[in-house]
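Have a look below at one chain only, the form predicted alone, in structure tokens format.
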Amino acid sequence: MIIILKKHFIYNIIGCEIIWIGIDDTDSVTGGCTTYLACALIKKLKYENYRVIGYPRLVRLNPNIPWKTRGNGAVSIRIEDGNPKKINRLTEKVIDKYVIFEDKQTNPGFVLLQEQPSFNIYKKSVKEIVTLKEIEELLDSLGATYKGYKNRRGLIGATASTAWSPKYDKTYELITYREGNKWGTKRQVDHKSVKKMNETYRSTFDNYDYENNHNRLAPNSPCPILYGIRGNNVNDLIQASSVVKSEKVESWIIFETNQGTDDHLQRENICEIRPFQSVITEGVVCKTPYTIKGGHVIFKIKDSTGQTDCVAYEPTKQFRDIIRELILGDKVEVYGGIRDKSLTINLEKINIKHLEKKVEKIENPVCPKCGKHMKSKGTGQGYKCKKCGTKSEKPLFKERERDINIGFYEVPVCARRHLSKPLKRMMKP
């Protein structure tokens, strides 16, 4: 089923041929939108009496890749047979019609292929680093038809957008579209009806950061979305759309995803980590948690492989609080990116497995013979009776409450990545 422009299309895909069409890499820093261009092609490929099959998929790809432009996110579509070379002729237009070529970070490409490529190529494509050669060769393989502009990467996450399926996990996004003549503009979405919205309709999810006071269903960029909402369930995101108050919405489209999903993430070793991945590692912190200059709050953990630096970033907010928390010994799960360099996991969740017991020193050691507080000898080396020579190694200790708990924590809303499982889907029965 395809919702567009307010109507509902449902197709039987039994016994049809597909041609999948897969497109990345046509969004800008200044403008232009990759789903907006796949919802352009599909009203294109409607109006030449092409039936399209399903929902078409915005697929997330690798969000450490240095080279992306904004959210690293392609698009598929399926069509019930139909003439490839026409095929290939509307999506050219489409894409000469709303493509910023002027933009350098701008790589667009596309393919359209009658054999679906293998899941392992989404596998790689949203752990690693995929080569253009390797996907062109791929490519040629499966008798494809495609073409790459400027540097032709697009075709990477283009290639990837047609191998990935719902074979795991997979959510919805109902994704507006404003009118031309306010791309561009300030958006007008009334915060209160997205909080309605949100607390109404509970298996939708990161639409607004009620600490930090954001609305995340509105984007910032110049691109022609109004909005857009995540779920689990496509009749509550189309209810939900319903509550949402804002600016007159000129289209609107639901694509199956794979965000919320942390299919980026792989379970390694300390020692197995590699730039560019997103990872799941687990260890003892063995340096407590310091900030420093811009916020950012940093601390380590080691495993029986090595150490590495894991980070809260300042855009995390509140996020960091529970990081400061941490003491030498606690036992971590940490859920993050790597950096390019010093392999430091940039992190999105963390389960706190074991808490250490926190003392503090609350006094000097009584004498026993004389009850009166020793002192101290100097650092490090211990405790002494100034009446009677009576000597101690340690002073009285209390124990404290922790202010954190056993668990996960997530960052805000307002700095979750795409791919990111929110902990409300990570619990749900």
The other form holds:
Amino acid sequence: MIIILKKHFIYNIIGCEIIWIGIDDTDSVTGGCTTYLACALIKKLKYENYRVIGYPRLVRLNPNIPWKTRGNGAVSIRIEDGNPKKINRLTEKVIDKYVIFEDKQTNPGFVLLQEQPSFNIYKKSVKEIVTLKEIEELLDSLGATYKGYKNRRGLIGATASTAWSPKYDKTYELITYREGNKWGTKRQVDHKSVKKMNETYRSTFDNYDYENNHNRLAPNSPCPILYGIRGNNVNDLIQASSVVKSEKVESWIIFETNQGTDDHLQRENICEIRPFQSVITEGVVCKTPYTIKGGHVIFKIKDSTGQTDCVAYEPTKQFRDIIRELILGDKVEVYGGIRDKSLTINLEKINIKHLEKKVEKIENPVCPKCGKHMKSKGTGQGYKCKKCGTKSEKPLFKERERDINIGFYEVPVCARRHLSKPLKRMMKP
Ligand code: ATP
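What I would like now is the form predicted together with adenosine-5'-triphosphate (ATP), since the data block earlier showed the form predicted alone; can you produce it?
Following is the full complex, with the preceding chain placed first.
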């Protein structure tokens, strides 16, 4: 592996010897998976004696775009030099074999590039909406070979995945696949062994949700994936997979990825927040949390530029109990995505920065002259001593301990987004 990476470095300096292959939008709700298709392509390329450089890359893009099938993932592969026409033909063959073209939502695209596109196009694709026109213009300017099928939207993710660079942050995912005759049936992955793996390999993350008894390794879709283990360290992932007991693993592969990096988030003032972005924004609670039908918990924050609603949806389970404890005046930094024009922040985590004192009325004020409790004059109208007429505005308060602390809280593993950086990674020394 070291030799391959060294070569990769040299080729990058020369600048023309690597071919980047990006693929996206090949799966559908009824089956398929872009990572599986990428594996099939890698096998074909290797069979044809091409050398794959480094790890294949699984790149998650804007999690708020409405036309994604599931996790908005795209894949890219680097190979050592080669005949683009031949690679083009191989890629087309694999796509024709594995894609379910009948699905309305499936709009595949692949790109072959001899130059890595600017990191900026990745940044835009993970944080904002990108148009097909700007992607096609970019591809033409780079002299790329590319093909988009149906509405050709897959070209966006295919290009963005080649533009991603792991230079700021990265993680890995070891993905295992099922035997073909098992696709669509219930997955057999032993929970106990997943918990053991989780407790043994601390560099892995998002494995098991203990509070909700949810095995996060195995997806729910009818795709060929059996399970995926995410982590910071490749060697740990390989060892960790040997601990997981499951039905037969047909094959496995390790992807370098942007999962768990928070790459989708950008810091914004409240007035700057736009639909389909994911933001980090700070504010003071100005409307107390309340629960609406369906169990979703909503509150409002304000900064000097405006106000916005924040919501902890029902699937975020116990996280809502933390949110319900917020009171007026608490200062928070919220992390989350915006789906549409309502500009509500869908919470992924929260950093509580200041807790306001919580006080509760214990009794009516005592008259300083008579030593007796005063009587209320009616709601909001203060108090008066029945005997001597002395008035007072306020009752006696007692400070109550808060049930939450300053610091970070995150949604449980079962509700975690692919791109969200787990606190476990944030707090890493
Ligand atoms: P996966 O299941 O592989 O995790 P997905 O199935 O949820 O991902 P896709 O089927 O790939 O998602 O659909 C997402 C579509 O949105 C693709 O066509 C992709 O090119 C496009 N896309 C991705 N990011 C953006 C963006 N920022 N702006 C516009 N379109 C995007």
